[in-house]
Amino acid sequence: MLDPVLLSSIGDLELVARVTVDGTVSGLHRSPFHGYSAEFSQYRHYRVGDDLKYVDWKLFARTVAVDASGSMAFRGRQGVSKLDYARMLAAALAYLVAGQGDAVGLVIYDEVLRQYVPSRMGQSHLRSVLLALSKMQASGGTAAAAALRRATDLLRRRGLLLVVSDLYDEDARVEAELRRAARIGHEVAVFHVLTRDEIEFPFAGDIEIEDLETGRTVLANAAATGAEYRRQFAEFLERWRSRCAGYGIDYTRVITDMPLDAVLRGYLLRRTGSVGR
């Protein structure tokens, strides 16, 4: 199991994201699904037992899009950033689908499409990729619709887009857009990252709270606020869960301190089986 605070004081994103897909694969060649391979380059409908390499990934062009706004710099009181950890997911997810001589493309926003990073094969362009993701800074508002519309009229053909965020921008235009993505025939995966902190809301007494993306502060007690935020909160997460089940999109919910190669590993095995069908 990777821990994701060790991978972040790696200082090289590529070794970090080749250990993470290392680790994944080796995860499940344990796994009970037996015969896994590296390999993802070859295709026939998948059924239970078979390789990775029958995984239908010729078919797609893929993006890589990922929330770089201010609330995602929020780190909770141990681990690593919801940022860094969203670095080094799409690097990984990157890394994977370059590895197989594939195209990959990566869209960076806030309030604004930030970087666009074409899909094109080759290691080469997955260092422009890793470089830019290495460059990658917290801050500004969300408005992600415009971003996640611009991502997906960049696959010009049946493409997979996987996208990276907090999901804080709960604008109907966003989710209008996840929905639009996934109707016109692409392939949506949702990864939902998020701190423990945030979920469980462990704070006692007064408390001073920071709007990361607006600097607005509160003032709040923990013991009367708590028990009403984590209500919210949890109907928060299951809105977007039950969200992306309606259209058919694939939902994880990450939490900063999970296994980098446990998270990529639970995609890839729901991926498989939905291949299949």
Second form
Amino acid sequence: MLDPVLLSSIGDLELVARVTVDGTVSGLHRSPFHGYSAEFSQYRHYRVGDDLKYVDWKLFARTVAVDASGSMAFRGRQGVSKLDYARMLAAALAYLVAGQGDAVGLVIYDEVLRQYVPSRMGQSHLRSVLLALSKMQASGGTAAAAALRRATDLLRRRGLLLVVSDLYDEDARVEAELRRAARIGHEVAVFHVLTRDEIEFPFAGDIEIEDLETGRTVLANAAATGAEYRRQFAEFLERWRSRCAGYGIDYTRVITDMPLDAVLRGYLLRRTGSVGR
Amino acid sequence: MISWLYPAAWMRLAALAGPIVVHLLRRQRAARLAFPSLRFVPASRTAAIRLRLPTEPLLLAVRVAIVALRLLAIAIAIGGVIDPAVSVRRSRPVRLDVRLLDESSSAHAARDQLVSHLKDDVATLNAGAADAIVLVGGRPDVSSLPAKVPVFTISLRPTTANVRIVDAASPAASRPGQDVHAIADIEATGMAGRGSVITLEHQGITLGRLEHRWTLERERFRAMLPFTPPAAGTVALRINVTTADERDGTDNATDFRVLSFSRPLKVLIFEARPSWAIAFIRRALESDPTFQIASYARASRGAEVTAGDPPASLTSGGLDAFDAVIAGAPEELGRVEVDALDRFARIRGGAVIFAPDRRPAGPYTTLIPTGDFEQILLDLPVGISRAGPAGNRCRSRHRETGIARRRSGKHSTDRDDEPLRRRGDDSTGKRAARRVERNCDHDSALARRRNGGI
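Starting from the form predicted alone, produce the coordinates for the form predicted in complex with the partner chain.
Every chain and every other molecule in the complex is listed next, the one we just looked at coming first.
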């Protein structure tokens, strides 16, 4: 198991991605991708005579969309911040995609589309993606809907859209954009990154809560408001899970104290199942 | 007294609530928490949070109690609100108009002294609308004084030199030829640096005379003039004080009488335990018709040996019939007995002679001016002869009591030429005997003072 705290202390994001992906892929019992070998190696170009059922139609369109809004800077009482976790997770996904010979792109957004790295193949491009991820800083509010629309439009062909976010945007608009991307034909996977403190709200006494995105503060008594918060947050999580399930979107709830390789492995196993179906 | 016109009093009153204000202000601020979103944080009632109960309620209770006690103290102070027994004077201070009627230094001094004495009770001096007027020195002009205002005067009489006899005590009855002292207490005013002559006169004949120089403006002096009655009977004496330039001489003389009688001296010989020294003294005195001897000896527990008419115990009343008391083994005397002897000597005027044969100890040592004694044990009987010049101290003391003088004279005559009796050639006994000879001519030679005779 790869401790996220340990991984976040490694300055080389490529190394982090490689360690994560190598350990994850080699541990899988079954490749999530079609092929003849027991273990996935990489894609190759289509040659005459190949069975069309083994063609991965989403080969050349994989874009990772990372939420870099202010709320992603939340670290909780221990562990890594959501942004760091998202950075490592996106790097691992990019490394995985690039490793199998696919083009990988990157979208970093907060209130606006802050950075866009178009999808390309090759190790040098991968380093560009990792560099962009390593420089990513959390700031501003969240306008995920516009950024997702933009990312979807940039996928000129059908492809895979990997969204890494805490989804604190307006639910309806984000939901509409994700639904639109799925309806267009993209495969959409959502990594809902959260901290344990956000879910459990383990605070006590009077606290002055400051919104990381807006700076607004609220005085609250944790004992009085905790139960209501947990109830509403549970509804929020359930709402997203059910929505994604309804629209065929792969939904993965990621808590920042979870081992990164386990998260990645879980995702790949689920994806294997979906492909196998 | 609390003055409510004093602004600081109001400030102090406001400061009473300081501890509570500090307590409330020291409430811990709510912890600040940066959180991803406030979407799911229910809207809090801010007012309820700001007015939450203060922390550390016990400390708050103590501080409130302090303030309450202070308020209680103020309530008591300003009018006995709580305790009716407490009363505070709230009337305005008395205003005195102090007027100097002359500009002498004594008048100023009297005014200053008055001010210093009344400064705590009188708020205003020399005020126009005075409650009372004080006139210092001089002669007041009555017509200038306002009506219905109390007027007090301080008269400053010029200091005049005066000497007067305040008290004079007749000496106790004595025997012819026995010295007595005429005692007079003399007080002088304004006589510093000057002198007075005190004389003891009998029928115009000066019997004694002494001079005294006064050093203080107001001084008291006790004059003691010796007198020896020549024969039995009553002698009228006068003490006269003469001072140059004294205006008033009416209080400078006093008359008294001295009673002299020729009866035998009554002597009580008291032995707290039998002692050889007392035995020898008693035998010597019993053979002298000058003395009437009464003796009492505690032979042992419950056994007493008496002769004559001694009192049953040494008490103040029982000793009044005697002229002298000779106490043997005085270290055995109790505090009551010592006190009775002290009273007998000081008030009755009797003579008390201690004849110790051991190191002085016990309550009676408080009557002896020194406690520095050295005990010498003589291992051989020695004869005591009168010493030469070294015995002056003892002889001079003997002159103060007729008993000792007579006894000393009689027996010393018998012993002047008596050789030292000793048994054998023991050098220790010889040295001890010589020490005794050098230091004292007392018969009781077993104890001596380190620095002189007994």
